[in-house]
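There is one chain below, alone, in C-alpha cells, taken in the form predicted alone.
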Amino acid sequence: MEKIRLAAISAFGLEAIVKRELDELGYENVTTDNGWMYFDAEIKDIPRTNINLRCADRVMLVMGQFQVYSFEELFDKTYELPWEKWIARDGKFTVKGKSVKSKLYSTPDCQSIVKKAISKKLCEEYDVEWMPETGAEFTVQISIHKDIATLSIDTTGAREGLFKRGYREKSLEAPLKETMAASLVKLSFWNKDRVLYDPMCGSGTIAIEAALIGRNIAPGLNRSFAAQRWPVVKEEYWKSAKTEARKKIDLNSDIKIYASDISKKAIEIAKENAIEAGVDDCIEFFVKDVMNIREPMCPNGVLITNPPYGERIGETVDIQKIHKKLGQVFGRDKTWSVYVITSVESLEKDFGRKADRKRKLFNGAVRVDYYQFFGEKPIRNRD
C-alpha cells in the first residue's frame, strides 16, 4: 500500500506523551518538530490514529514541506503537490494558516495563494472552470516556520479536534479538555490496579478519561471524523480500525476510581457523562467539599485534580486553603502520589512540600504547571 506522511499535533508540553502513544501503536521513526509528531503511515492509519490517540489534538495528512521565500515560490510548489489524489471533484476545501519568523509573514496572503494554487491544480485535473465545493470537507493548513512551509490536510475535522470524545454533552464552566485530562493521567503513576481519586472533579473529565484508559477503550470509537467522507479513505478501513480497537477493550478488571465535588449539579453531570462514556461501573461519584476530607480512603492511591484557579475562583485565600488541605491530608501520607494542575505559583508552599517534578503545560490559553508529588511505590497490587 502507498506510503503517506502523517503528523499528530499536540499542545505544548505534551509532545513526549503523544510520541509514546504513537510508539505504543507500533509506528516507527517518529520525529518531533514544533509540536508536530511526524510518522510514516498508510491510508488505513488515518482511521487508526484518529480512533486511538488520546492526547493529540488532531491528525494531519502532510502533503509537502519546502523552503519558501516568495509568493511565487509558494504558489508553484503548492501547485506541484498531488491534491487531486485526495480532494474529490466536489470537495469543499478551505485554507487556514500561520507564519512565524518567516519572510512571508502575511497569513491572509499565504492562505489566498495556497487556495488559488490548489484550485488551479484541481480545475485542470478535473477539466472544469471552477470547483463546486459541495461535497466532503477538506481543511488545508499552511504553516510557515523559519521559511519552511508545511502543507497539510486535517483528517480529524477542523471544528472538532480529538478532544471531542462525544460523551461530554454537558459540562461546567472552564472544563478541562478531554485530551489534557487523559495526558494528566498518562503522566502520572496511576494504573488500573491502583485507586484514583479526584476531589474536585467538576463534570468528571479526569475520572472518565482514567476509566477509559483503565478499560483500554479507544477514545474515538463513538465519534465521526472529517476523513470518513473522503473517497480515498475507504469505509472498510474505518470498520477494521474500530474492530481492532474493540478487541482490546478490558471489561474484566476491577477498576476503582472515586470522584467528588462540592456541587451536587456537577456530580449529576459527571454521572451522566460517565454513563455516556460507558465507564460508570468504574467510578463512584459523590458530593463532598474538599475542605471536609479527613483522611485518604486507602493506602497507595493516586490523586489527580484540577482545582479552581485564575478566573475560576474569586479569592486567592480560598485557593491557598484548598492547597493546604490537600497537603495536610494527602501530602503527609507517604503512600499516596498527588498530581495537581494549576497556574497558582504558591502551590508548593501551600502544600507544604516541594514537588518531585513540575511540568509546564497550557490549559487552553492559560499557562499552568503540573505539580507531581510522588508517593512510595506500592509493594503489591491493591487488595
Ligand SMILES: C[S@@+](CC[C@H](N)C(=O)[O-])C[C@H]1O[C@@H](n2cnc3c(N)ncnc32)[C@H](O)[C@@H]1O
Second form
Amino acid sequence: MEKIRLAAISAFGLEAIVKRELDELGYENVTTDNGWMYFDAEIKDIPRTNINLRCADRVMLVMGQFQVYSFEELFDKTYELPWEKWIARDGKFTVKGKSVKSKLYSTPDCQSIVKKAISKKLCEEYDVEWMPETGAEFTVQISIHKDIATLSIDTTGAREGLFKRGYREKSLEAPLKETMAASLVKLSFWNKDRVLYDPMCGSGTIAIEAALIGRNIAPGLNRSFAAQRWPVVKEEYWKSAKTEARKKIDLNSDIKIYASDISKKAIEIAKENAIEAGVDDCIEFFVKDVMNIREPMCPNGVLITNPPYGERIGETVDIQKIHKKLGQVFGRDKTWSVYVITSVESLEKDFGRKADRKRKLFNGAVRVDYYQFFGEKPIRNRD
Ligand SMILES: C[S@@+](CC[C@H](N)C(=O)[O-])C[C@H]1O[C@@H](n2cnc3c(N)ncnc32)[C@H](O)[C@@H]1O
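Now show the form predicted together with the named molecule, given that the preceding structure was the form predicted alone.
Below is the entire complex, every chain and molecule, led by the chain shown above.
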C-alpha cells in the first residue's frame, strides 16, 4: 500500500489530546509541530481519521515540505510536487496561506505563486491550456514558518472543519465548538461509569459530546468531507471506515448524563440536538437556575460546564455569584470533580479553592482557562 503523510490540525492547547486520539486509532510516530500532528498513513486513512477524530480541527494531506527563501524557489519546488495524482482534470482548487517569521512574508504573493505553479503543472500533465475548475474542491494550503514551507490539501473541507458533526442544527448565543466540547470531556477523568452534569448546558454540546464518547459513536458518521469527491479516495474506503466505526458503537452501557439551563428555550434546543445526534437516551435535560441547586444529585459525579462570561454573554456580578454557588455545592463535595471553562479571572477566588490544574485554551478568539478541581477517586462505580 502506498504511503502518504497526513497531519491533524489542533486548536491551541489541545495538541496532546489530539495526539492521544491518533495513538488510540493506532497511528505511530506522531510528531507535533506548531499545532500540526504529522503521521504516516495510507489513502484509506483519510476517511478513517476524518470520521473518527473528535478533537482535531481538520486533516491535511501533506504534499511536501521544503526550505524556501525566494519566489522562484517556491514556484519550482511547488511545481515539482505530484499534484496531478490528487487534483482531478476538472478539479477546482483554491490556495490559502500564511507566513510567520519568514523571508517570504507576503501571504497573497505566496498564494498566487503556488496557484500558478500548480496550474502550470496540471495543464502540462492534462495537456490543456487552462483548467476548467468545475469539479471537486481542493483547498491547497501554503504555510511558511521560519522559512520552511509546508504544502498541503485540506481533506476535511475548507468551510466545514471537523467541529461540524451534523447534529447541531440549532444553537443559542455563544455555543462551544463541538471539537472543544469533546476535548473538555476528554481532558476530564470522566468515563461512562460516572455521572456527568452540565448545569449551564446551552445547546447541549458538552452533554452530547460526552454521550457520543460514552457510546463510542464516531463524530463524523453523519457528515460529508471534501475528500469524498476526490477520485483517488475511493468510495470503498469511506464505506469500510464507516463499517469499522459502526462496529465499535456501544449501545448497551447505561450512561447517565444530566444537563440543565435556566433557559427553557435552551433546553428545547438541546433536546432536539441530542435526538439528532442519536444520544437522547443518555441525557436527562431539565430547566433549572444554578442558584437554586442545593446539593449534588448523587456522589462521585463530574461537572463540566461553560458558564456565560464577560466577552460573550452575561453580567460579571451574576457570573461571580454562579461561580460561588458551584464552589459551595459541588466544590465542597469531595467526591465530585469540577471542570469550568471561562475567561473570568476571579473563578478560583469565587469558587473558593485553587484549581488542581489550569489549562490555557482559546474558545474561538477568546483566551480562556480550563479550571480543573479534582475530586476523590470513586471507590465504587456510580451506584
Ligand atoms: C456560554 S453558554 C453555554 C453554551 C453551551 N456550552 C453550548 O455549547 O451551547 C452559558 C449558558 O448558561 C446559561 N445560564 C446563565 N445563567 C444561568 C443560571 N443562573 N442557571 C443556569 N443556567 C444559566 C445560559 O442560559 C447559557 O445557555
